[in-house]
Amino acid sequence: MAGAAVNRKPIAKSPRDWRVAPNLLDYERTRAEFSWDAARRALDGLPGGGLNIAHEAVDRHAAGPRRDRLALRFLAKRGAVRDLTYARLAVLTSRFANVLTRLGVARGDRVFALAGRIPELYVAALGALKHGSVFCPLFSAFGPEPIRQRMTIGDGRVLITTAALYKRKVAELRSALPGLKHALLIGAPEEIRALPGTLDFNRLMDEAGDQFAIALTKPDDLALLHFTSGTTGTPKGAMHVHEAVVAHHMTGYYALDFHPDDIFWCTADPGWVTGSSYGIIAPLTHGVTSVIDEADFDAERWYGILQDQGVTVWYTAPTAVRMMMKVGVEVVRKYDLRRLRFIASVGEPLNPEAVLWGREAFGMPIHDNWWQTETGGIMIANYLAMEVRPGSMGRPLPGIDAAIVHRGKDGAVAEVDAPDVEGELALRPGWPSMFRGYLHEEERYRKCFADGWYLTGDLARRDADGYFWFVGRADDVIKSSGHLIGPFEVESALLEHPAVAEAGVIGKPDPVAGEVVKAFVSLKAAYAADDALRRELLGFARKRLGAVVAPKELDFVAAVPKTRSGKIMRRLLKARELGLPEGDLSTVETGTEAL
């Protein structure tokens, strides 16, 4: 790499750190015996070969011992608290899949949901695949032309969404939205009557039967849509089938140490490909009990989830952790949390800092792992028993076969055996929840694949050990006088800094070096931007990095732009600094409303 990367001393882990005795305990051993078909096999199916993501999450549980279990615990904004059994789950989820029935929606048929973290989301998204059409959830926080833009690719018929979210972001979009046949509100039934063309989705529930045969859905038939953007360009439908559970279940069991009697809460918005995958599937297939909060981020109102609800296991996102670093570990130790034994953190791969003030804020370090909403599940991770390298990505799940490899002038790939060594993160394809296409858009889907190989867009590197390490992504690495340089080692360096809350980095183009590092940097509450701290940090970071890799240029800002996701959107920083055009902002953070 060019310059001197950040290096922290790895974290040893012993059975002293253990709750209970870890899924994955021998890594090589584990992975030289694992196989996908075993994977499967620890799920039911449906008769006659076909699998549905909807029993194995909920039906299977509803029919045997553990449905009397609490499957999903609501935590309202301001207060009430909604529990919903396995029993109780499967009965509603039926209803909703009678509800499309007697709507006359077909399997196949593109089911959209936009809502907060509400029950109605999540009986929604699984009556949804119970019934065999294909669930697409949206963020919430979306305006009116994401919304257009998502409903008009993925050709969506219905929609459930509350009164208000139609009437302030939707009503004016409905003549553009010809193939939309059903909108279904949530919300008081005066509300609901004052909107022309829409069904009371309560109403429709309350009428609706408890039983439902679930559709005979193939391994291979599609079940989940989630759009993702990118740089340029319209939003990407990634597509993923119901086999997509096999993959949920076995990264739920490996990468987050799912067991019976867990605790989890996961923190992610469903409208993030993680709030299905982790937020909805993996843990039910489990049959452990989940906690969803509909609130905002607030640090406190987080600590006291996690004393009063005796989290055990919790998946969050960087960003959520790097605002929790700015509050402090003064308020953590306000909170009794002895019954956590487990974090692990996903979005933005995180800084080595944050993975360290986790040891000191909650006796653990946070456990990066890393996946896209291409791969559907978690592909490389830092496991409960395993040794953490803070800054790495870790090290492949069983059944995952990553690489680091190099694209040739004629487009050829070839596999990186050498460590240490920058290049393009590349699995090979065949995991379960490997998406199938972008919508509409075969050319697309097809440049993702090159000799044998998923190429992810990431440029990364592994140790002589098998630790994965992210650099950047492609579009985003720095050419500096003939040197690469990664964004996120210089956003980690600066991190260091106490005042220091967020960074972001740039490459800014410089007639002689081609481009020259740029910083934005937000910080904590405790201190002031001026020269002097600007000086400070420029300093601060040449002393760490290198003259070569150190920022040449730092601004202050109120706060970094982030996806709802917790990606640092470095392309919008790079063309407001440019005064370049901004692109699709539709997944940017406007507030915390997605941590």
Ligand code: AMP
Given for the second form:
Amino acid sequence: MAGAAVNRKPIAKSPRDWRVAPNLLDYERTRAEFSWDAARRALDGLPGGGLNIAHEAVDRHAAGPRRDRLALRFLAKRGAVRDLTYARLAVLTSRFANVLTRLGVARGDRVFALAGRIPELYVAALGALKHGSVFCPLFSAFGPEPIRQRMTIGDGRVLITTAALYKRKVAELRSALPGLKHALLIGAPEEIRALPGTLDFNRLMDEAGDQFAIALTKPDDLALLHFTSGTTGTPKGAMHVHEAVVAHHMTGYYALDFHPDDIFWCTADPGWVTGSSYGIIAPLTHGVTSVIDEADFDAERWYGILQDQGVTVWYTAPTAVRMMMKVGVEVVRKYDLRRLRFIASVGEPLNPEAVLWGREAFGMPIHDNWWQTETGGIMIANYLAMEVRPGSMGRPLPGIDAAIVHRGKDGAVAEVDAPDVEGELALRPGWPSMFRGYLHEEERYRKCFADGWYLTGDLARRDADGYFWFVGRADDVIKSSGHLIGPFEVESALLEHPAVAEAGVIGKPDPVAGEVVKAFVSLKAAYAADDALRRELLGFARKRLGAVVAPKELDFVAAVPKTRSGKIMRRLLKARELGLPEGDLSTVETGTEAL
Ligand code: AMP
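Go ahead and give the structure of the form predicted in complex with ligand AMP, now that the form predicted on its own is out.
Full complex below, order starting with the chain above.
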């Protein structure tokens, strides 16, 4: 694969860049000495070998010296701030667990939530875990059909939502959801009373007791149900268990470098796995403070939050970074971001240009890391104390064995030892946050495994030093004249041109080459889409990538379609280009709601 776009010089790190003693200082040694048993011992556990996420995230801090520390700080859209200490969070989650018990909800029942990033959502998530029921977040911008589909697959028994969302999206579905026994609404009492078949969340909370004996869940008991964001088809419900908290805690420590005094901001919505694994659970298990912003992306608002809240560790997504890049580095300079010490990104490949922009804008590279809904936690990462190779996802976490494999025609899987060979990214199963199934889809789950490997469906390569480089989703990879081309590489090259804001690249069927590379580009505000610029961009890409890999065609678009979790929807670009059915569109982003 031509690599001009990704052959950026590594960014070395020195102790001056760290600001704190990094949790992962000696990579090889930490890996060699790591054991999951030791990682488990970093947590409390429950009597009789039990384990419950809510105990590790909330109750153990509420019962200890961190009880008065701020656990969650909510920034409402219009400026109000609501703080919950660990002690207060323990009380509210106990009340919610009591509410579920009073309603007759059984352990293992599914509790869904459909809400923006408001305190009640976080209380419901942790309260449901405390109660022993299974929490399933839905993204609040979903329309009725995706809600119905997911609640049906997930056998939703309880739904927590706002009165406004219920009225707009759920009321019409109610008869199609016979399994939904309780709809708990947040809102004004009169408004809720006017909606038949619903209960008042706040009233139930006011009536509930402050004490709850936490469910003595076992490590393998189901805790969370996460629907994948569906870039490639119908949503699958990935099942996660309480033991996942061991990986959340460990990866928070090594990949996000949590230290006890950190102020952490994960910009992901809890509707997606990042927003629950790292937007809720991991920082709480470390007793750090999380900032949660209810509002959608706005560069100045975000810099204001980083400054005013004194954010030290920031976890965001490539789309957000690209949007910030679009606004320009001058805006960042207006803010005092000296407390910020570590930035990480996930969800999509982080273009080398974006990694470097981080250094220009914030004085530090953005650390890409890789994982999926199915893995439950970060698997491959760039670390604070280690060199960053722009365009690389980094190296596997301690306790994680990752490899590049080739699948034979007979289904056998062979590990590729040589460096820089593309193949499928595979992981050795057995880490605690590994998904335990797709709900009701045993066969789909089984197909993810072969010869002792979990096959991720992503193509990647590993360099001689063990850094992994993302090539593309197996479904997105382009085959042109016998060459395998990863769209990410082409998109990254285009993004290096000053006019380009976003790029999405697909393979377009071609009678000669099999497929040719076609790019869709949205421009920064100061640039006009015309033929001269089109030719310039095609030439620019050819110079960087070579004629084989560079796009042959390029269209300008107002915006590149993305999922609500920020992933470029190449499937949709392709369907539109070819006039094919567009498939499941429930996760297509309409604004910038969920970065
Ligand atoms: P989801 O399960 O919806 O979170 O999507 C997971 C998929 O997102 C992965 O399988 C990758 O295709 C992609 N992804 C996530 N993080 C990265 C990353 N750092 N680099 C490249 N692709 C990523």
